[in-house]
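Just one chain follows, in the form predicted on its own, and it is written as structure tokens.
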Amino acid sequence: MKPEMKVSLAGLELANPILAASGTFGYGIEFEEIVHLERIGGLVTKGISMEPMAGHAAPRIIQTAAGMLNAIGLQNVGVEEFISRKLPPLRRYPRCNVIVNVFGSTVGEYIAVIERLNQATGISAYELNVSCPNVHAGGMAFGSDPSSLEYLVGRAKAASARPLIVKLSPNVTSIAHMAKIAADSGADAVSLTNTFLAISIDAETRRPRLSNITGGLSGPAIKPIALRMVYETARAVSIPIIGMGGITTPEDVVEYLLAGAAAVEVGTASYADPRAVERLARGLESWCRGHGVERVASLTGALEIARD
């Protein structure tokens, strides 16, 4: 029997729980010739700001022992070009949910981007990147300061005409606490985790390998930590969770679902295999069929813990 792969997420219906993560799948349309976009649950675009951004100087991506370190610097074309040039071709794939990642350095910039996107068609939801520095708070990231997060999410939710997903930073004392603040402030879902702040040094030159000195660590190295954070967050909030971090196999997806995620985002794996999201969607269906799982949604939060 063919398992039911559809899942619900913050009012959206996904063909399956597999989403392409922001920053690793371009604006989505670049992959249409190598990935059947309607065979995945959706995609999250590169972060979109009000004005175009050039990003950091090279080198800005390096390989690590079990993943990748990046400091792209949120390079993007800006909201106007995104709406006029990047978004229209995606409307050819109505079953693929397009989630737009939004960022800014002030609350006003976030709201301006959301209000402009509200006027466009072909968007399913917004993902709020709260790992950006709040220039009005001395550069502290919105996602690491409870009061800043509460204010930003509340304002963004009030401005948004679509479901609002808040992408949380793991670089905090308790991500579950920050998730609860986001939920209480109106978030329809949370996604976690963003990359872990890290550094790589060249012993021969005695210099950092990234031009920005530090960057974000992603890939298999972070999976056990990210998985634990999803597990803890699922016990703190009742809104849906999107899990991410080091997903390369169908079993990885199942682990995130069991920990409490309703869906997952696949990021770094797309660099090694541009078809990773479609491969994982097929693989997850095969896994469910082989394990007698009739509905993939039944795996969410189904972790069994032995009790003496």
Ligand SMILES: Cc1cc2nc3c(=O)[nH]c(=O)nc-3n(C[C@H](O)[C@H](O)[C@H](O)COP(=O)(O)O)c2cc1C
Contents of the next structure:
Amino acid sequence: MKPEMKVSLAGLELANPILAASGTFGYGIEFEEIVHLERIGGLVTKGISMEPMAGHAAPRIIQTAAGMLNAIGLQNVGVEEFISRKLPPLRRYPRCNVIVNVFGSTVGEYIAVIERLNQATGISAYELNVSCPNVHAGGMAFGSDPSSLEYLVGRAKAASARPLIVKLSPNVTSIAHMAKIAADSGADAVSLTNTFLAISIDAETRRPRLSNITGGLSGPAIKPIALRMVYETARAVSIPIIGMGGITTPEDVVEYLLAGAAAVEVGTASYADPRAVERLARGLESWCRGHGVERVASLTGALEIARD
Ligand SMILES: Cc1cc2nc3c(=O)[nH]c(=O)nc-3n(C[C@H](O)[C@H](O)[C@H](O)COP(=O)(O)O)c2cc1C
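Moving on from the form predicted on its own, please list the structure of the form predicted together with this ligand.
Next comes the full complex, and the chain you just saw is listed first.
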């Protein structure tokens, strides 16, 4: 029997729980000839700001032992070009949810981007990036200070005509506490985690390898930590959780669901295999069939803990 792969999340209907993660799938449309976009639950765009941004100088990406270190610096075309050129072709794939990742260096900028996006069609939800470790203003500064987070999420929710997902930073003492603040301030869902603040140093030159000195670590190296954070967050909030960090196999997806995620995002894996998201959607369905799981949604939070 074919398992039911659909999941609902914060008012969205996803064909399956696999989403492409922000910053690793362009604006989405670049992948239309590589991935059947309607065979994944949706995609999260690159972070969009009010004005275009060039990002940091190269080198911006470094390979590490079990992951990737990046300091892109939120390069993007800005909200006007996104709406006029990147979004329209995505409307050819109505079953693929388009979630727009939003950021600003001030609260006012975040709100201005959301208000502009509210006027566009073909968007399912917003993902508020309060967690980028690679910019000086905004980003992680909002996601690591409880009162700034509370204020920003409250304002963003009031401005938003669509469901609001708040993307949390792992670079805090308790991500579950930050998730609770986001939920209490009106977030419809939280997504976690963004990348872990890290550094790579070249012993020969005695210099940092990234032009920005520090960057964000992603990929398999972070999976057990991000998974623990999803598990802890699931105990702290009742809004849906989108889990991510180092997913490369269908079993990784199942682990995130068991820990409490309703859906997942897949990032770094798309660099190694641009079809990774579609492969994972297919692989998850086979996993469910092979394990007698009739509804993928039944896996969410189904972690069994021995209580002897
Ligand atoms: C090159 C690169 C660029 C990224 N850009 C963004 C971004 O613009 N906004 C954002 O919220 N997250 C961004 N991220 C973080 C990812 O969306 C994701 O949270 C993180 O990489 C962990 O997932 P992964 O291990 O599957 O890559 C980026 C990650 C990478 C590797």
